[in-house]
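There is one chain below, alone, in structure tokens, taken in the form predicted alone.
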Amino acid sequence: MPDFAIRTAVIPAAGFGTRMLPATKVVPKELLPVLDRPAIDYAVAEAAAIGIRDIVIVIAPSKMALPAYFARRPELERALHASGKRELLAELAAIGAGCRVRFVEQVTPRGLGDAVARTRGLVGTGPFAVLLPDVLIDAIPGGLSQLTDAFDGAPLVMVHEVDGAEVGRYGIAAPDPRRAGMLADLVEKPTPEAAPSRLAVTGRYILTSEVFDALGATPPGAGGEIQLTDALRRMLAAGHPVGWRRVRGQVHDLGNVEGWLAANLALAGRRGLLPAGEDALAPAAEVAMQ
């Protein structure tokens, strides 16, 4: 019987953040806190959730804050102790607990495909998740349990719907209309006039090690970057099948002030952090059932 176990996750995390400068000019983007927590975090608990337990973090040289997170700070640790701080200890601990978190660096931005290119030999031959970590779906279940509970060992990617305005921002999905659940097609960024549909790439892959063969001949494509998007449309055109689901939940985009802003009113209003009514300031985009 074929494995279909997933237990290995990859987050990209080596972009410059530019839509969040000045405030990334220093500190990574994945390190920006959503609430009280910073946004990678999110992205490991959502993996973390479904057993997975090697996570592996492509980060560029600049960006070294992100493997100090997840180290140990020891005198930090023995002055909460000293202190008393006994809950402050027990947040720290729990950074990334149970789950071995190793690096890989892309030295030059060359894009997702690119990055995901790099963990070839941390990944190994089995399936594997990538998150995007700019992107946090607010969903129980989460948006990468969603995605394994379907997956039967095709590549899958999730998607949600956008505005027409919005699709040159995203790969777009062609769903095949034969095949309930499969694509025809992958886009990435086009415009809108030939974008297939409106469903866009939310963010949450689940990928086989066919892929890595894919984007070692995918050429440098929009952006004069090496697109995931154009490495899984390389695997459709040569017959192999790529599925897709449609996110349950509410879809954030971490990476610009606006998305940002959003997903901390929309989580504070759920925790109950809000004056009564202020909740209703949170624009989260609510993403229908499919």
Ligand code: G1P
Given for the second form:
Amino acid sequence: MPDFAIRTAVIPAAGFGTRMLPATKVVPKELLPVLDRPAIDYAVAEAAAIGIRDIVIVIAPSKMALPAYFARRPELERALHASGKRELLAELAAIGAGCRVRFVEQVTPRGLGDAVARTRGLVGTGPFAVLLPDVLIDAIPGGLSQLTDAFDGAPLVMVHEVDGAEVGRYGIAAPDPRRAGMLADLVEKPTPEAAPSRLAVTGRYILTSEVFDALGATPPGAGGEIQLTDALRRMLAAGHPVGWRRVRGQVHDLGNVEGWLAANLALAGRRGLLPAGEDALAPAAEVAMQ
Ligand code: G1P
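Next block: the form predicted in complex with the ligand, after the form predicted alone:
Next comes the full complex, and the chain you just saw is listed first.
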């Protein structure tokens, strides 16, 4: 019986976060809060929820705040201890959700595919998950859990439907008409005319170690960067099956202010932090988006 357990999650976090400047000039976009937690916490929690205990985060040299966030702060812990703030101490201890968190540097921004390629030595040979932390999936069970339930040894990508005008921002799936749940092709950031569907890659993947060889052979693509989508496409062309599953839940893009705000409002509503009724909410959202 093959072992399909996913033990490691890769979280690429080396990007500049230009769409959220100037907020991301100094603070990595992965540390911007969604309600009261840094965005990356949601990705770590999603991975930990399926039993993953090993997290590999890819950072740029300018993003040392990320390792600092996952490291201990003894002087802060001592101060909280001295003032009897046990709940806050427990909050600090819960960062990382009990996982071992390791970091890999991507010195030159050469794309998502290159970022994933750099984790080869830490990921090893088993299947692994990739979570893009600027995508928050609001779903029960979580996005990664939905994907692992469907994992049978072949790589999988999660997709969600987008408007025709938006296809150029995503990897777009071409489902295989003859094999349910399997891909025929995958295209990174196509024009609306060239897009094979409106099924956009959501930023959750289960990959197998073959992807590292495919990445090594993948030349720069869209935006002059090495694209994970192109490596998966290369695997498809070489006869490796790659599957797709549609997310069941709400997808929020935290990389732009509208998506970040929508995520905050959705989570705040669930926690009872919003005034009752849509009438009260609508003007506040409009003001905040200006
Ligand atoms: C990346 C991937 C793309 C995917 C998207 C999801 O693009 O390359 O295939 O659809 O994330 O957010 P990026 O947003 O880094 O340009």
